[in-house]
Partner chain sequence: MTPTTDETRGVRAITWARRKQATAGVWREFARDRGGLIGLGGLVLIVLLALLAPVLTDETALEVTNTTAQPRQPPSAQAWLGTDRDGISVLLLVWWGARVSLLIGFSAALLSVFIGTAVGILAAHFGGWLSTTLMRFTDFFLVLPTLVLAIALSAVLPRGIGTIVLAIGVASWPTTARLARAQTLTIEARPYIERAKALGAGHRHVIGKHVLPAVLPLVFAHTTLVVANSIIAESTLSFLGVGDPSRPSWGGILQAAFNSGAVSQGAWWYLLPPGIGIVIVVLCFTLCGRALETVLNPRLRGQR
Amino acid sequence: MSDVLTGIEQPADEEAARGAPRGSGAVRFLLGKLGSALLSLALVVVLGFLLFRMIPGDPVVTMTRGRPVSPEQLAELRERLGVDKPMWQQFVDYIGGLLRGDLGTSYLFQRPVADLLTERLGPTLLLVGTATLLAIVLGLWFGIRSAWRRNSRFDKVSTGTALTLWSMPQFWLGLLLLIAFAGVFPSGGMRYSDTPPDVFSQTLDVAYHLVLPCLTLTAAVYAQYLLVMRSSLLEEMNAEYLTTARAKGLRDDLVRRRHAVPNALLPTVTLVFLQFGMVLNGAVAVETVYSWPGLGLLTYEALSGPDLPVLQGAFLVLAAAVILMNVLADLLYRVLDPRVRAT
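Sought structure, where only the one chain appears, the form predicted alone:
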């Protein structure tokens, strides 16, 4: 028996013998995740630079289309934009600018890329944040009730509807909603130009324009939360602690709310962080359909050039959002699940 106890307590004794401070495992975990994130971000920078230079099209020709421009003027413009340099030199200039916090100047808008991204980030966060919140609420509500009423008509209809909406391309779903609600809600933009400047009127105007793009993005996203919550809760329904709770005389609603749902929430909470960055990227199609002035529409407009500095900056921001959300999801999972902290 003493040998068995000694074997069980050996890892703790070894850690104490090594003099490892309490919490050193968490520090190593955090440093490892941050290192992986920085490496991923470095790969994104390289990939973003090379990827957009493979897009067919000459930004100088696009900028001067329809204007009488001589070959000398075209050469001068290429030199001013830096696209006449060898690829390796353009890459060095790009990295140097990033290290200085300079994302370059837009070819099409003739403005600093950092200013454009900052200006367009707010509308995108408003759209994605609202849609994500609605998707979480709907997904959890339908997922819990679908699992608790497994194989019922409610379960089949809610799950089937969610899968149907999830399988639709977002731009196509947006076009369908535009046709269905034409004349009821605005077809594009974020606000009317003649709206009074007071805060209340502006807020109502933005909310009115937000309805269709938010509905489109919510319908395309909430199925993931529904299916994960439903699957997690189904795994918990036959657990012994639920049988014990029922044997104590607790009502079925209390068993579900106090015992089953909290234990089934962990995968869904993690999914929220993992999917937020992806939803941010997925807003490109929705913003383009509804002319919502966010990062997605800016990226679409930059593709027509191609406006390389804007494309590189938008790609970097969107990819960084995915990386950041993945790191937060890993950290949150470690906080919520004691089994992960023990490893």
Contents of the next structure:
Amino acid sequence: MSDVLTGIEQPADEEAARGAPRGSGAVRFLLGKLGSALLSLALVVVLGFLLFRMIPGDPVVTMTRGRPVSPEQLAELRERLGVDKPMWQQFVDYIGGLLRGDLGTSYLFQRPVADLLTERLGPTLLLVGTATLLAIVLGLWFGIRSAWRRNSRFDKVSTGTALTLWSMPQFWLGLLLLIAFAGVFPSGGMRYSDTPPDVFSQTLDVAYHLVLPCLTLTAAVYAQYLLVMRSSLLEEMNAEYLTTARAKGLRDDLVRRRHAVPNALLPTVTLVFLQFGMVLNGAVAVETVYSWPGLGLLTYEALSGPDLPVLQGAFLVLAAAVILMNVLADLLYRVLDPRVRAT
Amino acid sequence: MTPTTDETRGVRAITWARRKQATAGVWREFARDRGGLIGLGGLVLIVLLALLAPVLTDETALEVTNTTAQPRQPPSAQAWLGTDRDGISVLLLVWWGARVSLLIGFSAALLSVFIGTAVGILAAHFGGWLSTTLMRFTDFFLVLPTLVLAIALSAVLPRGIGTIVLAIGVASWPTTARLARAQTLTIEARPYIERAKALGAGHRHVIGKHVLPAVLPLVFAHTTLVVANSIIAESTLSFLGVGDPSRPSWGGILQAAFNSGAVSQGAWWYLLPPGIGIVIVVLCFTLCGRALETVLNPRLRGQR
Amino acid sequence: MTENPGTDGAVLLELRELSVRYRAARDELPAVRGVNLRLGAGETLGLAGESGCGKSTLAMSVLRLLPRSARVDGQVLLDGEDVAAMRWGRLRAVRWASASVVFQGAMHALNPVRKVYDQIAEPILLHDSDQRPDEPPAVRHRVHELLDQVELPAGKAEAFPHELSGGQKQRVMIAMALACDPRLVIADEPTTALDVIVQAQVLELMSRLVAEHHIGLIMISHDLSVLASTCQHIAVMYDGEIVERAPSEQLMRAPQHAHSKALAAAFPTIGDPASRFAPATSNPLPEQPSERPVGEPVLRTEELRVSFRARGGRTVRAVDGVDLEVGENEIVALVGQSGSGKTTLARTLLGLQRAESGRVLFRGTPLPTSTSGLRDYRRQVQLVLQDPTSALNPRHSVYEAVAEGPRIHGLTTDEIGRVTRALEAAELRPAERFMSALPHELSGGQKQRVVIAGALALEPAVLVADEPVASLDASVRGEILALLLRLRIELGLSALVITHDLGLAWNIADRVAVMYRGELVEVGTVEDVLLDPRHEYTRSLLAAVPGGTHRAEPANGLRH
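Take the protein just shown as the form predicted alone and give its structure as the form predicted in complex with the partner chain.
Then the entire complex follows, led off by the chain already shown.
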């Protein structure tokens, strides 16, 4: 064949070759993702300001709603919150405060909001972390089995259970478990006051208190993961490369493990991270029911004020956590999917 | 010369016959899904009961001053589902609470779906910087913890049903926007859009004749899921105490129960009915929505 | 029907009364009906037929790869052993080791998240008892050897499928198929998604490997000329049955069954005067006026350049300085392989893509830029797309699809008459019967006629047709081409037909323009360009046509 002929496939070759130097691509990818995360963070900060300052009506009146207050008290509160200054000045103060780690002072607790948030972060991390890990393991395992044996009894029972759990408000499930296990597990809090101070007893005590809240949170979250995993695996089930794998003589479980699941995991992993906001929603409700001393309970307590500085602080921290999880999702996706790596 | 009426009628008849046929086809497919049918039946029943509450029950029995029963009584012949902390029948409370929960669920879903569809279609159709900005915004709202945002909104706005609807609607539109955008992009990548443009079609024709008719059915199916989500979100918000105390929804009833110590007293009849109401309604909506999605989105067919 | 035992006597594959039925909602749909077939060791057999004739089902039944809804009757004897009766363990051992498959779309048949090496090595590790999994050097060596056989560098073993071109992916599939030294390879449309020239390379490679390794081959295609260039025998399938089986040469020369004739006629031999201005059609064409007035060019481009911004900020010039004209009453074929810029040129002609520089002129006036100007322009120049199934909104009836153009242009008077005339001009008669139909109720050819009617409803002067028959079955192809020719003769409609298929140009075009990497490398009358190509690229395109050309040695003379 002529020279022209052999040259034809060249463009595609060049195309493929360009994907090769991955180092610089990785850096650009990382910077891009970080940049967009920072932009989101900035949006959160601005939104946090707008939500709590530019609302119709007087925030101080909102905060003292339903309580008898004298005009002097109102004026004092105004000055303390800084809402008597012009809007731009308030914004500058707000940003300046944020940069110094100053989120204002709680109206209910009479303490710096930043201290309150740090104190409550630990219990929330413990609850959310444990529940998410459990939910991932349970959700993926049940999801894969359900999809692979679609319409089997196993599938029907596990999908039905998941749908029912998904249809339940988490706080209500919490209330039911509280009644059901009254006396077996503690009804609230994180530890008993009379537990010996040694590490072992304390750990055991916290774990004992963690059982019900964690169970409640896991139930709703795993159901969501199961449904996502199941439908993304079902979507892969008709893929032609599975026919190739079967034609090669692979056993059914190898076809599933080596070929179908790695592909179906991709959308699921992204969703697991993207729906982190949903886990936090659940945490607010569950912490309230079990008086688990985390950020969610703090939000609930602040709401009864309403204690606007605390609400604002909680909003900022929770939103920032979700943005962080999104960055992680992008990074993980890049590791899992070679197609993303090339671009 | 204008077209004769006979002619226009003939043309309309073709169009209407086509639409009738399409609707009948969707119904046939939907009717094959047992879950979907059960969900639809349940919904019709519940909505009817909620609408007929003023006819079938006596609203004045909800007033604390009008009740003579003892508070916190377990179910009995007088009060089938027991009484609440004020001695009001729980059955009556739940029945009337359904009206509030459904009203808020539907209104919030409509608000959220309306914003979402508009943003999604605009972002996909026009492209360029508008699309980039809109999608950035959507992505941003998509990842925000919706409940926390809704809590913040309802904390700063005056209390009432309107605030809850607004808070849920504003917090939950991004999923619809994503769906509408994805579907619009799929449709606009089809060669028949290219053909329409080559025939001389402008934006209005492409969106009106091709994009909307293809996007709306999916959005409709999705709406049922959004209603389900909104009802759960409403109950959670009310439970956390930002609801309208004068017209308790199911979540509001549960909040009253929780705060009056129903858990420690083991007053299960006070806690179970509102929650079961939520689960049944949400489950019905979800079953309907999943069945509709399977019918309208052929890509999902055979998967569920 | 002739039965041909294997050249060395051993029967590799034998199908006895094979029937396959698919369980549908209510009834069973037969896909294969009572097929008998024998293939000797080292023999090559082509299986031809149009979409839906059951050829893929037949091939997949050999390794029991059919979906669960399929019911198989009859016997499939692979090396004398009935595949249907095998236990799962035995079947898994036979798969790939005795017979392997090259699937249709290499794009989807390879796992996107696993490296080429892992995918080729997988069957080796699975089947070769000599290759213990703890002996990776030997396996690695074998994979590199296989890649070398399909003319890919060893480095491609570390690549992921998306990093390869279409042809390279198909080569990987072939390497994978050869991994366990099977005695039978089944290739299901192995080159359909590929470009003409890449297709020629892949076919040559397969022929060579099959011969070198003495492998039996069953190759499936809708294109007889592809099969003729690779296989000793061809079997033609129609409606689930094999209607004719003959040596390739004989089948191409003198097909017996009516359906084989239709298939053979669909792809004309370039240079054969019998098919010049005569696409295969059941409907005789009107007489060609011998003298045609060649008028002013209707559509003309001057130094047209179009660029895209590719990923990574580079600009790619898709159309690079093109001067092309389509005269009154003339059909021009624009040929080239995929990626040569043909489609971009078409979109630019219609104002769907902005030109970087240069001009498009319609009857001497430049393409308008205003929205209303463009809309008026589009009444004159209309588009016919490749795949009629996706070019019609599945929710719109035929009437709405055809009336769409007139409605956009506000031509509301006598809408029914307009639609009727357009449908009848596109040979959908009687028009009333089709008006309320939805696209999915029509055949592929009918859908393409609806698309053409939709364009005709605006009474345009020029049609731009982008691969108008590429997605249609062979027997429909001739009918649609005949329609275009008839529209030219009867309505004086000019057309620019974009195609990768040189036979199409030979069938209907007056002039042909050859496009290569954004430039026109050769323009001239069909006879001049196709029978006496000047540019090397045109020559390589012609060389890649599987059936070859019908050309006398001194280039310009026609035989006969």
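Treat the numbers as computed from the prediction; the structure is a model and nothing was measured. Residue numbers count along the first chain shown, from 1. Take the two forms, superpose them, and find the largest set of C-alpha atoms that agree within 1.5 Å; that set is the rigid core.
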property	result
Core-aligned C-alpha movement of Arg150 between the two forms, 2 Å or more	no
Residue shift check between the two forms, rigid core fit, Gly129 Cα at least 2 Å	no
Rigid-core frame, C-alpha of Ser36, shift of 2 angstroms or more between the two forms	yes
